[in-house]
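Just the one chain here, laid out as C-alpha cells, in the form predicted alone.
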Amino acid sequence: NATRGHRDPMLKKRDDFEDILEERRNTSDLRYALRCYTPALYKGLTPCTASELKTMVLQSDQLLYVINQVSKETGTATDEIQSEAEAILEEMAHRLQLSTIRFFAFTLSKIFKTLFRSICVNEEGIQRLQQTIQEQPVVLLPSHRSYMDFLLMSYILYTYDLALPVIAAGMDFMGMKIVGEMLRMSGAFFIRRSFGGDKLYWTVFSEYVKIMLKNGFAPVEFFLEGTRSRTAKSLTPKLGLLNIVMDPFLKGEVFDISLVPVSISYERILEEALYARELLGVPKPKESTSGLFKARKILSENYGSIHVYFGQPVSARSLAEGRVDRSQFNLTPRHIPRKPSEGIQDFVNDSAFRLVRSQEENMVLKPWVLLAALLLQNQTAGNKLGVLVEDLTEQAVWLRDLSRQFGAFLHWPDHIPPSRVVSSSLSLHRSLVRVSEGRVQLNLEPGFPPPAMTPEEELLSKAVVVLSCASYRNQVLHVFIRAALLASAIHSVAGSRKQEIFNAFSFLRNMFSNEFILRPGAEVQDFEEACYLLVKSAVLQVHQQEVLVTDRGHRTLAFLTSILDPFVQGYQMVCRFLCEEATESLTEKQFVPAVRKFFIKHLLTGELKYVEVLSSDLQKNALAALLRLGAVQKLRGGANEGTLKVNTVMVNSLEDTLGGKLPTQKPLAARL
C-alpha cells in the first residue's frame, strides 16, 4: 500500500515560531550585547582555549603517523613537516572570543532591525537543541542560500544562550582583511575549497574537526551543500565534512553524534540580483571588505521576514542501525588513516540525502513563492499584457490549497483576505514585478527612456529578472518534484499502463537527479509517494496495472508538467548543442560560455521559449547528468585534459526521449 511510510503531511504538527527581533525593538541593544552569557556545555565541560586545542591536534596519534609517513615518502625531515602542519593549523584555526561575539550581537541587532520585518525561530527546536548539546556531540547543518546564514545562526544561538558553534568557512572569506579576522574570532575556521591529494592538510583538518567534536567543545557547523545555492534549490550534498564528523562514531570513539538539520528561509534574498547575474556569467565580485560597505545601499531596502527552523536531531547511531557493521574498524589501529569502504560511502551518502531532504521539508514557504511560479508560467504562455490581479489571486488560492495537500510548510496568513496577501507580496518584490491597470507582469521592460541595447543585452537584462523569479519558484519545487516527474511521465506515455509510466518516470528521475534532491536507489519509493499524493488530491486513480487521470485532475497535471518543462527543454537543448555545435576540442571550461551563446541564438529566434535555460546551473547539471550516464566522457591526461568526448548516438537518443518521441530506453530492472 502506497500510503505506508508516508505520514499524512497535513497532520504533521509544525512548531510555533517566535520573532526574536520583537524584543530587540523594545530593549537596549547594548544591554543585550553585554548581558551575562553562560551556555550549558556538553557533559558540563569547561571550554578549552584555542591554544590548548591546537596542542591536542599537533600531538594526535593520527597526525604524528602521517607526518612520519610523509617524511618517508618525500625524504623531508619530520621537524620541517611538523612546522608545516603548525602553519596549516595557524591558517585554519578559529579564535573564538566573547568580545567579538558581543560586538557582532550589537551590530547585527542594528542591521537586522533595519533589513528584516521579523526573524522567526521555532522555540521547540531550540529547546531540543539545548537538551542535545548537553548529552551528545552536535553537528549543526544549516541550509545555505545567503552569506547571512552563518551570522544568523550564531546570532540566534547567542540570543538563546546556547553554545556558539565553530563554523567551517571557505578560504575566500580570509581575503576580507578585517571581516575575515572578525569571523575567525566569532568561531569560523577556514578551509581550502579543495585539497586534492594533500595528505598532511587533510589530516590536520580532519583531526582539528574531530577533536572539537569528540570533546564537545562546541557544536560544529557546516553546510552540507558545500556552497551557497545560487538558485534556491538544494544542491547535491558534498560528503567530505560529513565523512569526517561521522568517523569518531563509526570508530566507536563516541557513543553517538547528533546531526541537526536547520532550514533558513528568506522571504527576500539579499543577493537575488547578484545570483542571477552570476548564473548568466556576469562575474561575481571578489569578497572584500569595501564591497561590504558598498552593499550598504541594501540597508535602505525591506527584506521581509526570515524563518529559521531547527529540525529534529538525527542520531548517527539510529541512521547506522542495521546498515553498518562497525566491527570492520577494529582491524586496524584507529590512528592509521584508511579509505572508507564502499558500504560506508553509500551509508554517508544516503544519510546526507536524508538530511538535505529534511532541510527541504522544513523550509517555510512564503506566498510569493507560489506567485513567482504562477507568474513565470503565465509569462511563458506568451501572456504579453500580464494577468489580472483577481485571476492571479484565484490561481494563488488554488495553488495554496494544492501545496497544503502536498504537505508544504506554507506560511500563508489565513486571517487576512487572499487579495491582501497577494498585494503585500507583490509590493515587497516590486523590483521583479509591476502592477498597472489591475494587471500584474514581470518587470521585463528596461526603464524609461530605454537605453540603446543590442537584442542580446536586452535578453540578458530580461533574464536577470526571470532568473531572480525562478529562484523563488525553485523553493517550492521540492514539494512537487516527484509528482511533476510522474505528471511528465504520464504526459509522455501514450497509454495508461502503469509499468510504462513507471519506466518513463524512472528515466526522467534518473536524468534529473543532479538537478533535484532524489535519494539514490529510491525510485520505487518516490513513484509510490507521487501516486499517493496525486490520488489523495483526486488527480489520479491508480490500479494494479493502470494509472488513470480523473476529470478534475487535468488542471493539476498541466501545472505540474509546466513546472518541469523549463528543465526538460533546457536539457534537450544541451543535447542538441552537443550534437550540432560541439567541436572535437571542446573542454569542460569552454562548455558553459559556448552553450550560453547557442541558447541566446535560439532564444532570439523564438525557437526556445524559456529564458531560464540561460542559467549556468542548469547547463552544468545537464552536463553532469550526461557524464554520469556515459553519453559524454571527460578525457584525462596530457594535452586533452578536460576535453569532452560526445557519444552522438546516445546524446541524440536522450534528446528524443526527453522530447517524448520514443519509448523510454530498455525497461529498468526495478519492477513495480
Contents of the next structure:
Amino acid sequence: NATRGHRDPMLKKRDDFEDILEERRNTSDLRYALRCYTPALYKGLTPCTASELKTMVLQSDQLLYVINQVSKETGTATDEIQSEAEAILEEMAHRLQLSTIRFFAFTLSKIFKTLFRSICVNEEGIQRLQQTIQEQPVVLLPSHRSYMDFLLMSYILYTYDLALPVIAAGMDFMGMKIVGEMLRMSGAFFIRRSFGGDKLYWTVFSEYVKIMLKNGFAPVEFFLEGTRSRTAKSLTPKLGLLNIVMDPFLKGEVFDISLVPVSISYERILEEALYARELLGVPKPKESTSGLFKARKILSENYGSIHVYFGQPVSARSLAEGRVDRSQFNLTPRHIPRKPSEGIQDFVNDSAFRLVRSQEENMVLKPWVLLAALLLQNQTAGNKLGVLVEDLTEQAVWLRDLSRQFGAFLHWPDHIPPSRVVSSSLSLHRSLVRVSEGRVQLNLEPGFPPPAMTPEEELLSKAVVVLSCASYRNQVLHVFIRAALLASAIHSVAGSRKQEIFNAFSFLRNMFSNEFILRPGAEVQDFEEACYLLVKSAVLQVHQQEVLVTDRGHRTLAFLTSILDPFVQGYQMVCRFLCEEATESLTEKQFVPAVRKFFIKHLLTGELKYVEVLSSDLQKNALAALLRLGAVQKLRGGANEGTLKVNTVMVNSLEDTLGGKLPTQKPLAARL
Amino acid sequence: MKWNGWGYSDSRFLFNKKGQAEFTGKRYRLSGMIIPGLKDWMEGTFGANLQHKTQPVLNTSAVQPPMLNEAFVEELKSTGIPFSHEADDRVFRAHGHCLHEIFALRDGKIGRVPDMVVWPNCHNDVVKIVELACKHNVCLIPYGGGTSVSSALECPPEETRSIVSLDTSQMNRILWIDEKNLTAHVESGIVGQDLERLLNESGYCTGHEPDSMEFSSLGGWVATRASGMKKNIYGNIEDLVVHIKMVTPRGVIEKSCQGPRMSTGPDIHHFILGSEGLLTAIIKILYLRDHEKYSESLIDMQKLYHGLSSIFTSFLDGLKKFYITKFKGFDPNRLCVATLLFEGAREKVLQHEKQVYDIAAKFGGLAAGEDNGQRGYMLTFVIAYLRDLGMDYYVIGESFETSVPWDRVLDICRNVKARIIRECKDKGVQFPPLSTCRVTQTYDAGACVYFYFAFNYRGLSDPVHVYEQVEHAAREEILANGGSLSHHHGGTTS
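Show the same protein again, this time as the form predicted together with its partner chain rather than the form predicted alone.
Zooming out: every chain and molecule, the one shown earlier first.
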C-alpha cells in the first residue's frame, strides 16, 4: 500500500520524469490536436452517451426513493420534484466532447509553450494508471494550487491517450459564460459550493458521480482539498466526494476502486500575487471571462516548469482491509440513503489524510523553495542589508542535504554548481527578490515609491511580497513539520524527559492540526517518525526515558524551530486578540478584519515581527483550532448567529503554553 | 465405492489412449461416452497438461493399530451387534469429502481413524450402543453415506479415548407408509436413491434430491439441514420432516404426536436439524408426493456458467449445436444454461413452462428441449466426479454455496469471483484459476449461489493450505457482500 509505511522516506524510490512539451516544440500542434485518440477503457464498460447517463441517474432507485420521501414531507407532487431533479442534473452534468478537447489540446499547447519551460510527467505513473483504468474504476485526486490544474490534467491524459476524466468543478466557473460551457464540454460537471440540507440535490449529485464511476464511464476527478490552496500548503481534506466514491465499494457494488493521488507542482504559480492579495483581504475578483483575458499579460512572463507526478494507485479495498466491516451495509436496502456511521466517517477521514499526505510527498520541490525559506528567516532576523550570495548558497546547500535526508522530493540539478542553481532560481523569481552588490534580500521596497503612502499601505505592499515568498517556503513545510514540532517541543520543555517532550509535542501537534496535514490519532507515529529522522540526521539521541541534543544538532534544531515560529507567534497573537480586544458581539465574519487590524497595529509598533501572520489563512486556521479545542464557541440561532463566545481563561492559558510560559497542561494533554 | 474419491469405483472420468476424455462405467447416461470438449477445457482453463499426472499413493498399511476399549468390546459382543476393527473398514469411515481429506488420502497420508466400526440394525441397537459408549467412556461418530463436507467425520487427532464409528447403513428400511396422511416412517441410514426408488414403487416420492442423493443418507440430510434441487416444489428437509426420534446420551427424544405443526415454544426439531452429526441416530417420517417431468431452456444472460457451458454444448447433437451457435448466434463461451425441472400435475407443469419460456423469450433465450434437460440434470450428479479427474492432473478445487438477497446476487457473484482470482495471484498460484458460479435455488427473498473454484497447483509446496486461504478469503467476501455463511452445508462440496 502506497500510503502506508512512511518509516524511511529515504527508501522511497520515485520515478523519472519526461517533458511532454519537448515534442510539442518539435512537431505540429494541429496534427497533435487532430490525431487519432483511442484510449483503453475499463473492462466492464458498456459505452453510453451523456443523455443515457442522465436517464440512468433519473431512474435510479436512490433518486426515486428520495423523490417520494421529499414528496411526502413537503406535499409536492412527485412529478414536480422529478422535474426539479432533472433541472438540477441539467445544471450539473458535463457534456464531454472530443472536439472541445481537441480545441483545448491545440490552444493549450500554444499557451503552455509560451508560459512554461517544461511540463514534466512521470511516465511510469502514466503506465500504472493506464493499467488501472482497465481493471478498476479510477478516481483521480490531483492537488489544487491553480486554475490550471484540471485543464492541465486533461491535457496530459489526452497526450498519453488515456481516458479523459469527468471533473467535479465549483459552480463559480459557470459564471464565466463561454468558458463555463467550454469546460463543461471538456468534461467538467458543476456542483454548488453549499447545499447543506438539500436532500434532493445531494442525491442527484451523488448518484450522478456513482453511476459514472461504477460503470467505468470515465475516471472521476476531484480535488480532495476542495479549493485551491492559496498558501501552497495542502489543505485539510474535504470528505463529501470521497464519501461518495467510496460508497460503491463499501456497498459491494464494485469490486474495488483505485484512488490515484496526483501531485502537481509549479515552479512559479500563475496566481502568485493574486493569492497574496486575497490573503491580505483584497477581495477575490469574481471569476469572469473578461478577467481571464486580462490575465493575458501573464503570457509574457516565464513560469518555469511544472512537475506532475501520478502516484501509486491506492486501492479502496486495501485501505478498508481490517478497518471496515462491510457487512454493516447488509442490513438496510442499499438505495435508502443513510448517514455514514462514525466508523465509516473515521475511515474516510483517515483515508483522505493518507491520500493528501501522499500528494504532498510526491510534490517536486525546486531549489527556490529552500531559498525562500532561508530568505524569509533572514528577513525576520532583521537583516536590513540582505545576505551575501555566497552565504545564501552555503546555507542552501546545507538545507538541500538536510531536506534530502528527510526524504524531500527535491529537484536540485547536481551536475550544475550550486552557485549557478541559486542564481538562476533568483532570476526566475526576480519579482520577489532583489540582488545588488552581491547581496540578496526580499524585494520589499516598492520600485517607484508613490510619494504619499501611509505606513499601513507600505506594510501591506511588503506583506504581498512576504506572503508570495511564504507560499514557496510552505511547499517544504510538510517535509519538516513533524521534526519542527519536535524541535519546538524540545525548545519549550526545560529538561530532556521524553514523556514531557512528547506531551509538548502532542500539544503543538493538536494546536496546529488545522494548519498542517497531520493525520488524526497518529501522534505517536508522528512523534516516532520525527525522532527517527532527527536521530538519523545526528541531531538527537533518543533513549528510553530521555531525548538528548547532540553538539552538531543545534543548527538543525534552530532552523526547525524558526520554521514553525511564525505560526506559533501568529496563533499566540490570535489568542491575545481574543482576550484583549474581542467584544461580546464579535462574529465569525468580523473576526478576520478585526484580527488584521490588531496585527497591523502591533506590526507597526514592532511588537510583532512576522509580517506573514497577516495571512487570513493562518488567522482562520487558528480560530478553527480554538473552536475545535472548545476555547471559543460559536453561537447558533437567533440574533446571535455566528457570534463568538470566548473562554478567556482557556484562551489565555493556551497562549501561555504556546509561548512556553506554561508547561503543557494535563487536561489538554489528556485530550490528545 | 471408492475409498479415496467420489462415488462408485467403476465410474470415473479419464483420458483414454487417444487422449479423449471418457466417463467409464454403465451407471449414468454419460457413462461410456466420449466428452470432446473436456480436454480443451481442462487445458485452456487451468493450464493443465495431460503429461503432468499425479499418482495417488495407496497404502492402507500406514493405518495405526486400533485402540480398543476391551470392556466396551466385551459387552458389545454380548449384544450381538456386528462390528469390525479391520483397517479397510476404519479408513473408509474416517473421512468425508472435503478437499483436504481427499487430498491427504491420495497423498497416502492417513491420520487418526476410528478404532472400530459398529453396524446397528435398528433403533434399539443404537440405544444399546449409546448406553455402552456412555458407560465405558467411548466416543461415537455416526456415519451415514460418508459424503460430509464439513469435516464432521474427521477424528480429532488428540483424542485418546477409543473412537467408534456408528455406521447406520444397515438401518435402511421403510418401516411403513401411511397413505391417509401421506407420511412414511423411514430409518435414518437409508440412502437417497434407495428411498426414492422404494417410494416410487408404491407411487410416491419425497422430492428431496441433493446432488449427493446417490450416496448421502436421510440421517445426514437431517443433521446438515440439507436442501435439494427440487426444493421449490417440495421444500427443504426441514419442510419434509414431520417427526424425529433421536438417541442421545441422556435418553431418546421424540415428539408425542405426528401433527404437522405445533406451537408450544421453540420447536425441538430445530435443535436437531443442522446439528452437524453431533447427535446420534435419527428415525423419521416424511411427507410424500407423486409424479414428474423434465424440461430445459437456454437463457443468454452473462457468462455466469461459462466453461462448464462449453462442455454442455459439446453434448448437443450436430444440428442442434449448429442451430444454437450459428443460427441463433449464441457464443458457446458466453452461453448461459439454465436447467429447469418442472414437476407435478400436467396442467400445472404446462402453466409453469409457459411462464418461464415467456420470460426467457423476453431476454432472447430459448428452450433447448427435454433431452438436454435430462442431461443437464444428470450432469449435476456427474460433476462430483470431475474433481477426481482434476486431482489426477494437479488441479484442486471445490464448490461452496451461499444464499443472498436478490438485489445483491450480481454483486456477490462479481466480487467473490474477482476476490478468488486476486487471492490466487497473491498466494502464488501460477495459473489463472477457475472462478465461476451459478444460481442453484431461488426463494422469494433471494437465491442460492454456487461458486466453483479450482486451480492448477503445480509449483506450490502446500496446495491445500493455499486452497484453504483462498477459500477463507472468498468466504469473507461472501459475508461482506451480504451472503450467508452457507445455504445447506458448511462450506464445501462437489
